[in-house]
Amino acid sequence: MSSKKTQSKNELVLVTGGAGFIGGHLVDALLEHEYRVRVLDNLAPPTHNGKLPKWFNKEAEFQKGDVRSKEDWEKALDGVSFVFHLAAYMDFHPDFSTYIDTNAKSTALLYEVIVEKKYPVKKIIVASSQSVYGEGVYSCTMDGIVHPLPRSEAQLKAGEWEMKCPIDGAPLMPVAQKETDRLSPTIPYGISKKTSEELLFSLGRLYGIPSVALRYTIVHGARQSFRHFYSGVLRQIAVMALAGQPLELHEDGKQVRDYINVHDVVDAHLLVLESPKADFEAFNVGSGRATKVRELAEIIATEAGIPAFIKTSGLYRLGAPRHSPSDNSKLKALGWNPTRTIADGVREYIAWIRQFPEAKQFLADTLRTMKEKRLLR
């Protein structure tokens, strides 16, 4: 991707969630590209401990605040030319209303404040997710393309992991998710992200504010929080590996996922910021490579320098898709190309997490809580 800037220098960019994993890397890149940066973040647990992380770029202006607060938005948006709205509530927690309050309401507040205050914002880019696709699209040998419902708890309890055709019960093959696919989220997080996208595009077009949605796959790399492990299999397996524990995988470890390096994700943000061709479009941000969870575990073991003692005990999450490959051709046509390998991201994360031996206890606490709340069964 070219590093040539198409925007004027020194314009102010707001990054919500800019003290987090992806946001922190984005802040660094924006500053390198000569933007001024303001960060809005509440530093709340479990991701944070109420304090700015040591790696936070001190060249950025920091505002402690909440994206659910209209007053905080009013203050944060003053003088801003571009907005990256990354702050979100995620995963499988059962406090369902919080997803809508944080992820959907915050997007509505963002546009509401801009319109009311007549702030001259030039573009808004919102972090979305592959979870908007739900279980996704599959192919049946006899019946062609199908959109199956999520697996039932009875099926998962029986250890019947693969998807079955809803018409004839035959095995299904996953099809890489495309931006034109039907959006059928199956968990509150995905529903909130779909709603956020609908607000983004409807209000963006209505008020003439170029708006973009980036649907992340599984982003990995250094700085992912070690204080919770509700998502991101890399975090769990890496900490298990460094602690000398068996690498325990959910289901049978043959689930297909798309893992994308955080630096490639940041490149995508810069591209859509500076390209008018991205306006009012949604893009998958993934590597385009389908990788089994077991394969990722083997890479982690290699990079950690330990034997790959992989264990599958039949644990599962209700509502988790069986497979979620991603098609990234739309974003690549815009000029983006992911260049980092899975091993690159694993290597970066392992080097980073070695600094925090307390991560082992955080993992144990998280797994215990997930089982108690039946988030993991």
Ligand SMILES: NC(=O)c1ccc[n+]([C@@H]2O[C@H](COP(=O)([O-])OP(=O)(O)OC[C@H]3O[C@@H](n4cnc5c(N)ncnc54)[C@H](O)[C@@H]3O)[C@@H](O)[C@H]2O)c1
Second form
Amino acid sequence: MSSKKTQSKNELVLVTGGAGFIGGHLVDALLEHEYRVRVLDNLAPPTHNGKLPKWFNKEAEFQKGDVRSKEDWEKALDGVSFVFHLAAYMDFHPDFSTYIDTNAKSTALLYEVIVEKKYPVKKIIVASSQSVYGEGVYSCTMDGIVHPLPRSEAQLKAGEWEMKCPIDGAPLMPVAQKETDRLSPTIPYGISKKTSEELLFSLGRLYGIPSVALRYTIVHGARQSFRHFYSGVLRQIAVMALAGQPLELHEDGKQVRDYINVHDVVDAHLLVLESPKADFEAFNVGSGRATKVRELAEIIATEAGIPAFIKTSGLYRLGAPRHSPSDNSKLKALGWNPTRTIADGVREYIAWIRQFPEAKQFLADTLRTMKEKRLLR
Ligand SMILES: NC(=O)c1ccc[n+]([C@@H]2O[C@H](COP(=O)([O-])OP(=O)(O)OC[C@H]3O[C@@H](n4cnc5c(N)ncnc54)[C@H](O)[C@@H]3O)[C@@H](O)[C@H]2O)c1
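Form predicted in complex with this ligand, following the form predicted on its own:
First the chain shown before, then all remaining chains and molecules of the complex.
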């Protein structure tokens, strides 16, 4: 996107979760665009170990705090013109209430503090996720567009991976998610992101605060925490590749996903920040390319310089969608132009994770915990 900046110079931007992967890249870009930046982040595991990562931009002001705390929001929002709310609890953990407590309550607190304190915030942009669509939309040759329920545990146990038409049991084809699709999240993470969106649009409109939701697909690039392997096929498979292990994929490896580069995601943030046409809208932030997990594993092997020895484990995560392609035409119509390839993001991640040989042990520990806790079955 164009680097032309339309906001007045030197305004203060708050980035929650700005010590994380996407937030950290966003902080760098905002500083480059001459905004002043404040970060609110609790530096908690699994992403952190209580310390700021080495790459954290020293030009940003850092406030250690928790988005579940009203007091921390009050301090963080003082003097702020724009807010990017990225801090979140993620993945498939069994402490379901933490998702609501972190992702939904924090959004309510954000508006509560702004309204109560009459803080003159001009725009709020919240990180949502394609998880709000749940299993999404499929097409049946006989019955047209259908909204199947997530696969049952019995179906998954039997290794019947593909979706079936809820009307006649026929095989289904996935349809790329559009912003106008009904939101039907299947896991607490997605439910908390949907609730967060409902709060931001209703409170944003009621109190006249332009608000935007960005529904990212799967984001790739450097700085994804080397301690954190609860989700993200690139992270797991790249570490297996570098360790010379077989690349073990869940289910049969034919799941369709959409992978987007973090720099394209950052460009999307700058665009919606500076475009009034984005106000009160939700946007998919994906590449628009439907890619099988197996194809991603082949790209990882190539970029890691190893032969692609790909295995399927037949393991699955309860509530994970079978396919999740994404339609990015709405954001493109606003002027967004994602330019990076999947191989770019894979290369950036591999170069990054090579610096942390300890990642192999973190991956092994995480996979063991996921099996013990039945997050991976
Ligand atoms: N990475 C992806 O592929 C992806 C996909 C869809 C949506 N998202 C969303 O993007 C956002 C950023 O994700 P990321 O991949 O950069 O993750 P990340 O873990 O690297 O960054 C999240 C940051 O939030 C902070 N944080 C978590 N809980 C907090 C709390 N209670 N108070 C203060 N700070 C807290 C963490 O310390 C971390 O620095 C999240 O909202 C996530 O749901 C990410």
